[in-house]
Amino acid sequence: MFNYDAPESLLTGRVILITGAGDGIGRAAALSYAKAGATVILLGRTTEKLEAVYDEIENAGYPQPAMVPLNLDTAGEAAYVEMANMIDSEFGRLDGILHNASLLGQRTPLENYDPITFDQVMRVNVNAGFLLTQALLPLMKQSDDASIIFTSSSVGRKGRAYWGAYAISKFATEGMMQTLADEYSNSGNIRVNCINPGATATNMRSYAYPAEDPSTIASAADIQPVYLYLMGPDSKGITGQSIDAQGDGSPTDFV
């Protein structure tokens, strides 16, 4: 797992948007930022997932989290401009992203994969990703030390069969994380890079891997060093990387 120790006030004064955080790893990680300190907002489609995460984060005497209800497949250009006001006016700057959500799509061969899957897997995968990080940059530009992390898979290094779109769609995360890393790579306040969670007991594991045992790999609170350490100013100077939560943290890792 990777090795690091986070301080308990790592992401005081922090604000950090976290997609996908009604669940699996997005609940675990806005569980472990609010309890070092950050607020967190919450995004997802399913309102009362996120209800219960939002519960959880004010009932550990962590700081007041907000929440925003969102579709990534169905929102448009205009939805995120809107959550983008709405962040200024309640905060005045976004210190961090997690993108986290995505969708697995189909377990086929290319040959036999639904179209309208595809497009979908890609929407929320890929172009969601672009439309709330374009809307959300200047507010990032306010920030002292911001960091944006993306969501990669093994699958988006190396292709493998019957991954389809989910495998297509991690590919281009990690260009897309690259790029907007090499654009901003001389800012000073804006570090942008890749998370592999590997294999961890979530929901969409258990739908790729039906037969596996849960309890025979890493929790999404097992995971969280990682989470902890890109999102905080230790990381500070580390961008355009892509790295694996259970690998060590030794130079290896960092590919």
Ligand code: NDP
Given for the second form:
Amino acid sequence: MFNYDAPESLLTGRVILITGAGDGIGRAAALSYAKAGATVILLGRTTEKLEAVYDEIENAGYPQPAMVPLNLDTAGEAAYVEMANMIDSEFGRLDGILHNASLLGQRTPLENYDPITFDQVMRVNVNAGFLLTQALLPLMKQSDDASIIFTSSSVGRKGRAYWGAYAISKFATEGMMQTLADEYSNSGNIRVNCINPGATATNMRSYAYPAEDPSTIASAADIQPVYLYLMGPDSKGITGQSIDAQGDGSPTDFV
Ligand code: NDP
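What about the form predicted in complex with the ligand, after the form predicted on its own?
Up next: the whole complex, starting with the chain shown before.
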């Protein structure tokens, strides 16, 4: 596991947006960021799940969160601009984005892959990340210490049979991260990196590996050290990296 002991108030005063915050790894990240003092903005497509995470954060006495119910599959440019305006008027700042929401799509040879599913996976896993980042960059640029984290996968580094659009979308995610990191490499205040969670017990993992016993792999809470490290000030200067949440802590340099 990535080795990092986060100070208690690591993210105090920061405002952080998390996509897919209602479940799985996104939910765990929202809780750990809020626990570390951040005001978290919970984005997801299922309002009841967002409300449950919202309540959990409030009941724990962490900073009051906000919710953005939004379907990344259907949202257009205007919806992202509207969200950016809302964040600006409500909070006046944004210090972090965790791009976490993804669709798995089909597990089938590309020869048989349904083109409609292919489009949908690319829209949610890639296009939404671009549109959301583009709309929020003006706010991120105003932060003293801004961190953008994308979520990759081992199949986004080496293609694997039957992982279809998901694998292709994760290669695109690595590419988007590298491109953006290079564009802001001299900014002094914006870093952009990827996390590869590794096998983690969530709905997506159960769907991909139905025969696996979830208690034999890491939980979403277990993998939080790297999520905290990359979002907080201790990773200042680290950019363009793709880091394994369950690795030994050495960044994989793709440059
Ligand atoms: P889950 O499927 O458990 O959670 C994904 C979250 O994304 C859910 O909250 C889901 O919402 C949300 N989401 C999906 N589609 C949309 C959409 N169209 N609009 C808004 N929100 C959406 O996945 P994980 O927690 O396992 O995965 C999190 C990230 O980690 C993903 O990027 C995944 O690719 C990556 N990953 C996971 C691994 C693992 O072993 N779990 C391994 C490698 C990478 P809802 O709850 O409403 O469905």
